[in-house]
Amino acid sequence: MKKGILLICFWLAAALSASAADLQSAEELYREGKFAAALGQYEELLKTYPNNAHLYYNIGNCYFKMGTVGLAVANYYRAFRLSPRDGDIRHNLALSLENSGERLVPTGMPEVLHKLFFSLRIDELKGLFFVVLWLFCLLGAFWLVKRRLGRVTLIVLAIVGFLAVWYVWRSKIEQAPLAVVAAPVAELRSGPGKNFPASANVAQGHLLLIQDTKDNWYDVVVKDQGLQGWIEADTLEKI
């Protein structure tokens, strides 16, 4: 038994190990400006670690540099999402998307709202959520009992309808199937086939948000233009 614990221990140290040297490698590879280099090693070490935030950031990093701004913004969302309150990822997110014509945080609100709104990741909101109901219903149970605290029994039960609110809103934000325009233009047809006529043309980097499939075309709404048509698949990134 303690033959087997002090194996897997040293397997452990030494996957970790390895994993250590192979992203200190992708690294220094990224500083001499080897970007292509680099983002296969990243790659690679993304399918060990497939939801690292850091990665993430580090492909877009790459893209980025190459000029293929589309898989840059796709894997800068993908950060984004696993780790919101990154101000490295933020910021590369809100510059890629410039660049390519939108923006991070939607016209109109605040930049400090919409921190605010994503300070959280989405599974710490929904544990967040689970804790203070928890609160709620044995601050309830003690009012039934004693009479008391019933003033703070209410506070925290708005408390929890505000944050079903947050975590319903965050969840649909989640849960939207968004991808991203990854060939230098993509054209919008009127249906889902190149026998449609194209009734716009869609720059590289653009959100879109898909709307249903057909065949090898997404019908989408492109997000910042309130434009809707079908786009080929093999020139957008799901995110």
Given for the second form:
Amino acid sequence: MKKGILLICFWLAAALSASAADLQSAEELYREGKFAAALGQYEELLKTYPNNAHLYYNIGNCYFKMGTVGLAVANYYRAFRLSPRDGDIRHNLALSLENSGERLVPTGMPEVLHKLFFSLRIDELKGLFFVVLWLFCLLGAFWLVKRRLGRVTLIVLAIVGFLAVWYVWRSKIEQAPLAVVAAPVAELRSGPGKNFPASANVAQGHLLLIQDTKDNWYDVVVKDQGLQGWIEADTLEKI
Amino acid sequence: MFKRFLFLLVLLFPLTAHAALNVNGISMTASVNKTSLTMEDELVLTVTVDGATGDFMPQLPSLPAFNVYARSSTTQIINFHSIVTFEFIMLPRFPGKTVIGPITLNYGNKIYKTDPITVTVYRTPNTPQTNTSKSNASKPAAKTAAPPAKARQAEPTPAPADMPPLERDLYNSAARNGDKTYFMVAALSDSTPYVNQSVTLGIRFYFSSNFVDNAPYNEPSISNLFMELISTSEGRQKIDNKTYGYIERRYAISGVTAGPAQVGEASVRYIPAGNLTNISVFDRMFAAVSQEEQTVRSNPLSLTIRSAPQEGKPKSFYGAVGSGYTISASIDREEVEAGEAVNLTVKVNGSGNLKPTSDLKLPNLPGFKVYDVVATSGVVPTNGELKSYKIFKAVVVPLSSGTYTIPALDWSYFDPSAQQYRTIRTQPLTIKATPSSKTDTGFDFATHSELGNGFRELGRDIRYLKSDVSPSKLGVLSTVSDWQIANYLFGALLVLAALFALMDKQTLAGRRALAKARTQLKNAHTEEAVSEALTAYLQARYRVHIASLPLKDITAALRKNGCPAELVQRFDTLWQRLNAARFAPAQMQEENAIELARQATDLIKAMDKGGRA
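I've shown you the form predicted alone. Could you give me the structure of the form predicted together with its partner chain?
Let us now look at the entire complex, which starts with that chain.
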């Protein structure tokens, strides 16, 4: 038994030190300006640490330095969803979006409000909602039996309602099927095929909302422009 | 003395400078009017010496494959700058591929050389070798009549199969018109080129009889094409034993967009020499001769322009199609102060038309303020084909001190012969920027904002990498979010509390009242205390306020609210005793009060068990 635990510990330590070495090696490549090579190493690490915000962030940095703003935006966005309080991720996402003519904070919204709205990850927000809901259940039960702490129970109920609205709103945003233009230019057509005329060109890095899929084509809405049409899937990167 | 010396210096400066410029600024180039020709064609070798003055002559290399039968030179002087052009007219001696070696010029104790030129000479069908040598003996005049044909063959002899397509098509088209004295033909080197691919259009005006000089030539109309004249030449061709002279114009054409394209008719208006014999000199000079004017037209040509394939198209493809492209990048200064401009120049050269291609897009250059790229392009007809160049210039300004690298710039083109994209790239360039010495606050760009307190924003870049793979998170909340089952538990608790509260509200009140009354009665030592405890209990249990009511009304209310009659009777008896004790306190003892409390306790117990509210 002890031997087994020791083996597992040894294996874990070896795996962690290997990852640390890979991270260091990727960082050295990045510092030398070999962004494509660094990108390859970070993508390999992502297989070991899936859904890791910092790895997505580093991958976004490599793409940004390589001039591929579309893929940089896609990876920063993934990192932002996983770690919305991280200032570096927010900064790089905002900067790469600005480069492609988009905005992270909607026009007219104070930045502090945007930061508050995204101050918690979606699962953290869900956890907070649960905790407050449970508190309300306890207080409600106590009030029903003892007829005490009625005002406190009402305040907690209001907080539960507020958190519910916040959670539903955030879920809607998080679950929206977003895509970003990864090719230098994507052509927006009136139907799912090249035989349909192109109505607009969408530059790299623009965010699109996917509404429907047909074969290798996406029916998309271009945010803030009011444009809708079909774009070839190969030119987009789903977030 | 000094003033005189200065005066002389000023006087002599232009002359000395000019002489110096002449020595230092000489360049020599050589070109031929065609690189593929038949034994009947003549080859014009042009050597241009730019910047040399005086008496000099370029030295031709050994040319065993040609007879040089004429040479001429012309000199142009523009702003004290001379350009001397030597023309050598040559006739091939035998077919095959041959190289005209470097032409040398010994000038100012320096030897200048041109690049070698490769020329292919094709055998002319049905042309005996003896005819060739005969042709070589005399200079063929371009507009001199050849002897008229006496007999025609039924079918023209086709051109050799190994001839380039353009030469072959021109030859065969001419052969089909061999029964005419004047005619024009046009042919293309490729009729299905890609967008921006340069192909050659050849137009020849054939004549076997004299015509008046300066026959006006009208260029063909074009649609969906760019067209550049690359050469004009003259030659001879034997068709059905009849010798024709021809004047040839070659154009480089390239498609603008994918789809059909057209080359219209070119035309030449001429006056046959035979018509002039009976016309006076005066008439020749004026309108009378124009009535005799005739026109020949070339055949129109159709092209299908293709798009470069989408598959494998690199990001750095700007639309160039061709071959042999080269790219280079340079900067005018490698060491500057922060805030000073550096001119970045990128040059692309190659075969094909670069004029309509898109401009190079510079990558993101962190640490630099980059101004828009300005592009210039041009074409250089060389040896019968179109060479073009495009020069991209951008001003980049290092925003702060440090060593910066402009990375290798990729530029791709489609090679139609290999049917694939090729990417060429520049070498990375390094700029060393020292701190600015201009002002203590640095330098200013209108686009960069003042941050106050002596700080100035120079530019924006992404933040650096993360060195670990463990992002911060609120672990407790994340963990709790998975406890879905707890929601059911707490919900169930709430529901149970609600049910409990709804179902047994009165019972609870009664029990609370019983407990309270029993405690009060246990500690009651006076009839007053017993009376109060009993009053409170009945009020809580049966909601009967007995303090202000006569006994008759109290018992009625108790019956009405569900208290059994026997218990009402017992209450009646006990209440009377309590009243008696209250109104005759002297007769009461403590023991009596305790007894009354015991009876009251028994009564409320009975009421709790059997009574119904």
